[in-house]
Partner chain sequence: MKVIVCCKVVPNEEELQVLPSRELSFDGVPWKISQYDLNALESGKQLAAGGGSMVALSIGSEAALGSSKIQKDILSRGPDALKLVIDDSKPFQDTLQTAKAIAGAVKAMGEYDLVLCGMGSSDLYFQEVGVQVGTLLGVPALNNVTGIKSAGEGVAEVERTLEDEVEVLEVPLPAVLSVSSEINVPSVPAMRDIMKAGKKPVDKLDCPDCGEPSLKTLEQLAPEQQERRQELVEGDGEEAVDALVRFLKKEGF
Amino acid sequence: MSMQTIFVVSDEAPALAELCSGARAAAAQVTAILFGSEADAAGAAGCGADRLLYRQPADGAVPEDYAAAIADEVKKEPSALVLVNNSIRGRCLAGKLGVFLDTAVLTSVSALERSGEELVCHRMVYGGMAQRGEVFTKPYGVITVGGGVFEAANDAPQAAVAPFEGAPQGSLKRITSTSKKEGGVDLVAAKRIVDVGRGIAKEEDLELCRKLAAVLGAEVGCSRPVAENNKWLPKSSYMGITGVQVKPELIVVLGVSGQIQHIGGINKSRVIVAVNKDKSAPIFKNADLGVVGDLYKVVPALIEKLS
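Can you show how this chain looks by itself in the form predicted in complex with the partner chain?
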């Protein structure tokens, strides 16, 4: 399908400029739909879309309740791709949109390119073992794209801003809503990262990694087991194909074996430095500099030299 129109849907205004820039590179017409106020929309008008529709969710409604309304808007075009930001709500909205548009969803798309009449979507499969290039064979397609995949354009034209009139459907009764303060960091935007793996023996030893991060001016991230099994760091801190994909200038990888699913999250880093006791650890094949040694000796000495 030729899909000359892309709808960009986001519940986060700051994500729009990136997403619209990626959409603009692949399609002639870009319509953005933002969940936010008129003021949010005015602030995001330079996002690069031709049209920007905004909607503050009604009382008791959330963005995913607008899936049917957005599908109706999309169906005004004979064929289109819908690009949704890859948040948890975004993925819920995307799945519903897919049903209303009778199409599948491709999540965490890492590249979108036009090849003649076709829009080719690339994403990782099998835990990072392979990348798949796919095209939609139906009039509509739905994808989700995370932060850092596209770069916002500097000189994007102003969009024509208008309210989106669609009504919510199927809202659930919310008993409570608590904002979560788990100290999560924005690893996607980080320039330097200290990456902690299972070579760290105890939760207290994270302090050592934090100290190194402090002297380097880095954020702390980790591999999946450290967040999911040990729960030493919030889930938003784990990097990998099923976690955050980062691209810092420098990543210092401590006690990480380097399974492919983790490498898939960090291999866009400019410089990778790894410390691991096990010389045969696959991380060394993916590092610019590897230190085969005990991180409990290397890291304190490194902190001292850098302080």
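Residue numbers count along the first chain shown, from 1. Keep in mind that what you see is a predicted model, and the values were worked out from it rather than measured. First, how it differs from the form predicted on its own.
- When the chain is split into two rigid parts to describe its motion between these two forms, Glu38 and Gly146 fall into the same part.
Switch over from the form predicted in complex with the partner chain to the form predicted on its own, please.
So it's only the chain below, everything else dropped.
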């Protein structure tokens, strides 16, 4: 389908500018729907959408409870693509939207491209071993896109801001809410990153990586196992095809083997410096500079030289 209209839906105001930039490059009309306050919407008005609808979820409601209302808004167009940020909440919402719009959901889309009248969605498949282009054959489609896939425009137009009047419909009601104590950084905006892999022997050794990050003026990110399996860093810190995709000026990769799933999140970095004791590690095929050595010897030497 040609899908000249894209709806961008997000529960995170900072993500709107990136997502709308990608949508604007692929469609003539962009409508953003933000779950947040009027103040959040005013702060995000420069996201580049033609119009921005906002809705603070009612007490006991969550964003996915508004799936039916969003689908009704989307159906005002003869055909449209719905782009949802790839958060946990966003994926829940995308699944429900797929049901109400009677269409498929494509997750972790990495690019949108016009091919004649078709809007092609590109994403990694087979664990990152290949990239596939797909098009929706029905009038509507739903995709999720992670942070860092698109780059926010510097001169994006101001959107016309208005409240979203849709009402929640859900069989579950939230009765309590506890904020996560998990900290995190904005890796997408970072100019320098220290990337930590499973070559780090124990959690206490992350302090060594943080010291290197401090002297470099960098943020600390990691591969997926460090965050999801070991739980040494917040999940928002892991980079990869299903995580954050970054474009820093410099990334120093420590103890990362270089599996394709992780490379997909860092391969747009301007300079990649890798440290690994395995000279055959795949990471060296993707690095601009490589050091074959024990990171427990190399990193202290770097800190000393750079301090």
